[in-house]
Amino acid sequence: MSDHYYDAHDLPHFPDIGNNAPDLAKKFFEWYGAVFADGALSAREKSLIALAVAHAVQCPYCIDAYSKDALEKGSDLDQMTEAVHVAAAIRGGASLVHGVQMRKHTERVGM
């Protein structure tokens, strides 16, 4: 048994999500693969993106997911580490801005 809340070896069980509510599953699986699929964007452009989305919403599945995907789909580790700075900054800067707010409120407040 597990000794923290995050498994590695759940990962592959994430389609059993699917099993009490299989139409909903089945929806989201089939456009969670379209989303994927080449288009504007080529399926590793989509991997490099994901796995940036992954470090900013902090989940380890997808970041164990995607590393792996976006490795498989060509990208090499200076893009894959490039991406994820990317997220941090993105990430960096939205908690900078939200300074703004708290400029405005001190204000509001007298202080």
Given for the second form:
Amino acid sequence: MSDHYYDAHDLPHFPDIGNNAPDLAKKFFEWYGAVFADGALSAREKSLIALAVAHAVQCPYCIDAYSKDALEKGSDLDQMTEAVHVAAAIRGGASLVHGVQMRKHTERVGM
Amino acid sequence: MPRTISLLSRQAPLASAEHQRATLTALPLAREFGDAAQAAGAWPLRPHAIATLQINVGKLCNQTCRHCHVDAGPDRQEMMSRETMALCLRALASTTIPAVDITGGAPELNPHFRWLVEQATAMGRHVMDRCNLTVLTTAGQADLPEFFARHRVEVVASLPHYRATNTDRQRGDGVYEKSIAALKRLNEAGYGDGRSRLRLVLVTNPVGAYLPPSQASLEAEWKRELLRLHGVAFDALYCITNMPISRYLEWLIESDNLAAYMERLVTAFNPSTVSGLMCRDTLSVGWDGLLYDCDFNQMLDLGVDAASARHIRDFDPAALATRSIVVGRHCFGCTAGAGSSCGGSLAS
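Next up, the form predicted together with its partner chain, please; the one we just looked at was the form predicted alone.
Below is the whole assembly, all chains and molecules, this chain first.
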């Protein structure tokens, strides 16, 4: 047991989650694989979305995995950086747009 | 920044093929290539009929790319002579080998390159040129697109990415801009329009320690983006794996990526790639006329396992047909993921 919550060596053990509730794990990993296949979006585009979401949910496992995956899918660092900016814009925007609620509250109680 | 001179000029230990082989052998790997090929039902690895004579006409190049498995560069002097080319042509004439794949270095810088192309095409053989694109912008080479078109040479051109960042990181500052200019010249000469018989293929390989992208998935995007960004058209995209040889091996060591990269290649072994490995239908000729199963074996000094036919002057298809293909740990580079060859991916 490591003395910190996140360990880079944990990622390869992800499939071990199937040691319990194996049917659920099987369904999850099959669905996961299908999600990232070429479809209406290319596998490269999906990988960039995953990279952006990984930053939005701040998952170090996902950032590790999809930084490499995005390169292997043919993206370059400029494209990956823009994807992270998209995540940051939505996160920042999500905070800022709640300022509308703040304004309504202040208007209601203010003079 | 890219190094500006070859391993050989720097007198780096990795300039020695023996040192490269020993470096790969010393790594702790889960299994050897022979074991993997055996499990795939293809051991010993035997050749099919020779479909391509791949001729490496020398190590001279106007670029010094960081990933080059040839250790080519402007400082390299090794160059195939016209006499050795004549032996290659004699071998061709004695067979029906349909394709000639000319590589280097920058093959166009060999002073006898055009003669070789003229002779091979006059024999009715399909000729491919492995072109780094920027050579078209060097002195005396501006008419190459028209020369290629006249002889219906298939141009197989290197471009790491359809955008500048990764291209210049791998191949040197300014290479992207020159490459796009060269592609426009090839388009002007009739290449890449999808209608003429002038075929223009782009080759991309990773700019780092990871596997190449899916060829089928990316080709449409590359076509769309190169057309949108630069008005450039091409016919096909090949995605090729970097081989842990020469300067790419040096970079893997220096960046502390070698063990993980080799492990990645081994764990990504794809049995379905073995039947289509290029070594099975290609014969590779070195600048000095020595014969190899592929260009990678050539750089590792791993000659063909055919005692009576080790040089093009002794070319003997019957003796070569009974040989076993020489393999090593670097061969995992051709079988990882979708597989890799001079013709791109091997499996979908």
